[in-house]
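The form predicted alone is given below as one chain in structure tokens.
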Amino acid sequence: MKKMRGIVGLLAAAVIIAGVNPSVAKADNPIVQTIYSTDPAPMVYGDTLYVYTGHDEDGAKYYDMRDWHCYSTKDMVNWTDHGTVCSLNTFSWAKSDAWAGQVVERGGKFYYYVPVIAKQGGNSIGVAVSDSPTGPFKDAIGHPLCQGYGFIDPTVYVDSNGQAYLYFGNPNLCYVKLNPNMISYSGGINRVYTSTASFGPYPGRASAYEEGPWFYKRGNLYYMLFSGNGIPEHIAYSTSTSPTGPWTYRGVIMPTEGRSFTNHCGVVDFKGHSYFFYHNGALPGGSGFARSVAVEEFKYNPDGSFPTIKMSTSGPNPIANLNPYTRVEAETICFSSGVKTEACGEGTQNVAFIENNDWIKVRNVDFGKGAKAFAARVASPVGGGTIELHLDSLTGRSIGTIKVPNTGNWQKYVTEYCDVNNVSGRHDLYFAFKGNGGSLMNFNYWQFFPVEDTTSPAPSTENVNNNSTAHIDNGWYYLKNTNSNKYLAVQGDVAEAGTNVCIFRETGADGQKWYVENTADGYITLKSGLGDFMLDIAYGKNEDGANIGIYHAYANDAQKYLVKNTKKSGVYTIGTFVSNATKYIDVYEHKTADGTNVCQWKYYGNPNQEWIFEPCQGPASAAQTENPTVQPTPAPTPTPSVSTKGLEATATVNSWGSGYTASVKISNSTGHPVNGWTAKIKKSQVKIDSIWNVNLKESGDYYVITPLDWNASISDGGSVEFGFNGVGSVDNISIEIE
């Protein structure tokens, strides 16, 4: 199978591997690889560094611009993707050219101003807002907050005393006093006359000044960068001791060079150093409309003047360490060849269009004292070939090898493990990816285990599973984990069907009985305290992270387990029927909290699998025979419903030509906690072509809809969201909820 992927990947790969320029695969800049990017501006938000682009679509001809990109770091050298923010869609009244803009905070909101041309025609200003840096933005006042001849590549700073400054224009340069609230602005469009003493010299004009402007403000001085010289362009500066002028000319920054007739610049300080972000065409296939965008570290000179910068494949130096034993995406790339990015259905981005010899390259990661497992999050539909780990190069030593399975779907994910061998110390590591023809895998998080981490998914050598069946008579128990020493409790005692199971203190509830019947093919069930309800895999599936809630009693298999035995007498591991117990009763992460999910995971031998069977009183509610049966009912066939519970779904759409965006909303206003949910679909009104935050299945008629262990909890009052493609056309989404 063949996912079709753009040029930019297909020809980086092609180059890298036909050796025309092997100087590509050591070099960090451009630090995008995936798309061209464009315009970039910087800004520090906390511990992190995010630069937010433009993108030149592959193969255009001409300025080919229809969204806005983000990406962040803590180091300066591995770039995190964080997938379109904000589009020309975010806008009702945008039509094309979404060119160069920048974000700025203010009073724990995100304001991204951004050039368009309107539907009514004529250069255009809007301005969108986010509750998050990584949006996504929405339209803040449903229109224009500007409109002019030569309106674009707005600037924004709020300066120390509040007041907020918006620079913009080509030829021209303009600027608005923002008001407080961002989104509207006091005292007119102030034209800056411009001369060659205030933005340099240029034959037959005013001044020097073209377009980019890029203005802030650094101790007592203000600074105004600029594209200018005309085409090809250069960057030079101007600096003031007012926010509004005179300004004074001050030199070039950046001669000009590269393969792009513009440039356009962002400045920025991070971590005690200084940053120079710009765009070129660096990449195989760059060009004036094939844009890519780089970074330098520089230092000013004493008295706050900038030196002359170089455009450099190199790029900065590493600032901080990277490290393995956290998750990382998989999109957290240095650089790369041939992979592109896409939204995830698990939420953030995953890289995809992966293919034979393609690559990534993570830079500056710190393996400490030693690590000795890897883990994958994958997903494909044909056989994904594997991901060979290699330090140093490309070609550097083999410390592991993850093969990847065939899932079923692009968007169905398993995590696999691999050991790995003798590796300590810093490197860069490589992710090589080898296969058959087409498209092998997505890839969307990575993990390593250290040698002296006991939550490892190695095997324990103290307490392992000998894979014995073990006999658990039929009856009443607790089942407490051996790991936290807690009991597998259903969240909040809540007798209904989807509930979540947790582990929690021992507090004697019905919700942490257990009553195990024996089956006939030797395994068991576990039905609650509760009621006619039992432990449950939801939706019988085969993989690691699957949620278990309780569901109506009906024996399936969803709702059978394996007991095997471990060295220690009394210490037993669950396996589940739906994975041939490969899989396990598993407390989430090792964690050891109240309330932690429980859910199905590959056995590595940990004790946050293992559980001890107490015999306990049944509850009252309970038939009192020593060996009651629970007799098999056909499984409940779901069947539309408006929820019961409170809670309620709103969709907002947003379309195109031959598709759709719809983002939906899950309200709680039931009065206390809600643990777990479903939404429900008819197919007859839409046809979704890509999911993120939850699962999809189908169902009959219906497109079924669940969510994932981070959002399955609504607090009373409050909400989850996800969203998804469509393709053609819809006016309205009825959603049932559950």
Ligand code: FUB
Given for the second form:
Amino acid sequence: MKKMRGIVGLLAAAVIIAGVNPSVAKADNPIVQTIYSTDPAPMVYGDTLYVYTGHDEDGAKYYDMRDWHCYSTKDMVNWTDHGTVCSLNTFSWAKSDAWAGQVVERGGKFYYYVPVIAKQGGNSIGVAVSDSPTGPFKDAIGHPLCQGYGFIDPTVYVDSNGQAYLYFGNPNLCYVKLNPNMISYSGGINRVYTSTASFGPYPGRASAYEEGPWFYKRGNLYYMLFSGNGIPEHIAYSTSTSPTGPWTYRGVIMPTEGRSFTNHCGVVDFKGHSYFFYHNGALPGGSGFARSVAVEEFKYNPDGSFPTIKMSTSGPNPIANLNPYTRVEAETICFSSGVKTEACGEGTQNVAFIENNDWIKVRNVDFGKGAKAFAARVASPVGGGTIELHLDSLTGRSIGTIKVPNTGNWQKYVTEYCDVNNVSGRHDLYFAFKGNGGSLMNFNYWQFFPVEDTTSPAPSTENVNNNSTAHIDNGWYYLKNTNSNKYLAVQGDVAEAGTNVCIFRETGADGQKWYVENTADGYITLKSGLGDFMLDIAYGKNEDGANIGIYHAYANDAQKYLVKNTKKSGVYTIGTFVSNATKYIDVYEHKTADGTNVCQWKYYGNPNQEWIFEPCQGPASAAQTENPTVQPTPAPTPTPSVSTKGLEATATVNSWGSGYTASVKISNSTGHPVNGWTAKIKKSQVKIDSIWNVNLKESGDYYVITPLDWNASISDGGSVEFGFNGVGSVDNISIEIE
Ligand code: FUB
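Form predicted in complex with the named molecule structure, per the form predicted alone context:
Starting with the chain above, the whole complex follows.
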């Protein structure tokens, strides 16, 4: 991967020349600094705003665009990078020009409409689908949804009566009426004949409409925003009382500016605020082919019309604080200099190519009453320098420093801790990376630990845990907290390692379902209904406030719990293995609001530590195990295994046409624990694109796969899992294991 060195470093330099300290310049626009990003398409789902972008390749001389990326925020200033979620490779029939697309949710599925040029030629609109807003997206139909002259820039909206519309086109504006399945349409392709009255004046043309439509309804008014006025473009809009017009031109929203001759908008309301996304050439090196996505807050005029919106480098104000006491991905960034991101071997993304003097800023971090320690998940094969923590500016007060050791390779992560000096209240936080030349380290995630909460209520004498161990049968359960009557839930139902766990009102979502499995040594594990993740104590720390989330399922110490009886029948406390059952699953500060954090805390005997196990149906994906007559879709393909010395590997493959994900489980039936294992797969069978939870080497005809520290040992009867993405297709994976 080529590191686009210095694009933000140059920006900082330019600001310094102007006599302004970059760290207080509040240059939070553009919102992505790690790549050039384009054509923003925002979407709100749950409590999160996602923005999908195109990607201008470094050094492009034209629209060299090959993939689409996703970023999300809960506060409008810190953006989490979800990496590439869809690409030309998603569509076996696509050749080039991964231009402006949009995602919409319907019925719990996410549909991504994108324009590309097909291998057989022609502007084409493809549709990809995913169960998660952050993908991966897979081609939904295996061929273009529609093809024709200038069919680019699809925009999609599902109207309140359920009819979905897909508008697109340059220089003509066209639409189709999507069927409820969202992957086909009825009524043919309709052209909108534009005029000065409907889409504004432009000399020598029917109207100012050019491209980049953005279609939605607000109240009873339909809006069609568009890029117009030739080159350089501005953003203007028209409105109608019907989804298919006639349209009335309403004027310019964002006049031409910003060093890119195209502009492209997306508009969304989020948590009571309205936001206008666009692109410009604001990063150093920026141009019409090196664009960057930015956002401004605006207010509609009382009659529903738009104000004029100017580009800014400050962007919107934060609408929420960042909680530093939960695991925060390092790729959650307000602004950064010099760093890149990449797919992480431990899941999600990591910050990569970190060099001396690079930095990351996160904004509006709420330390509350105070932090006492900091942890960073880091990897480095070179003994990677330090991470300095500064408050409010890059040179602001230093509150701690992490030393990054040599961990052996770029994806072999360890958690390093440092004490933190005297920090409380709300601050911007800067990570300043220091070291010698070249790349220093990779950075996966971080977390602070709070000072002891002295306001915790005294132990109750009424509800005391009688300390006898309870038995819960294996099976699926909702876990209801008796204080709040709310349920243990994976925040946002996001099926990703590291997602936080909170309480939430009953929704019946898979993120509220937990599979209890009794382990041979008398504990239970709690596997999430969202997939192969277990309830996990962050870093396995025996500490009050240690956060609880989901992480790759491996039934290790951090994922084991002891259920205890209380004096109330059917009401339990859940002790954690890592604390030797002195600390319990606890709803933070006895709060009852949806989204209140769940952590580990010493036993107090209060109802914020009490849980009821309510049996429930497993998620649809588990139905096959429970009821063999139900066929899951798509059916994963189990492949045969090769067993050596009592270790057995099985692979389950989910294909999507141009690639597949293989989940490999290594089970130990040797009759004794094993410490260390090696798996070998012939290169003639698979082409591995990315791999997680293990180390990968190539040796002769083989991929050689070895474990990380935490999954090297497998207890007798136990198992560990890893996975990889492969390119192309696969019939059969046989794995030699020793
Ligand atoms: O990003 C490629 C093209 O540039 C988009 O499809 C247009 O809207 C313009 O932004």
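Positions refer to the first chain, counted from 1. Each form is matched to the other, and the largest set of C-alpha atoms that superpose within 1.5 Å is called the rigid core. Quick caveat, the model's predicted, so the values are computed rather than measured.
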query: Per-residue C-alpha change between these two forms, N580, threshold 2 Å, rigid core fit; finding: yes
query: Core-aligned C-alpha movement of G549 between these two forms, 2 Å or more; finding: yes
query: After fitting the core, E331 CA displacement of 2 Å or more between these two forms; finding: no
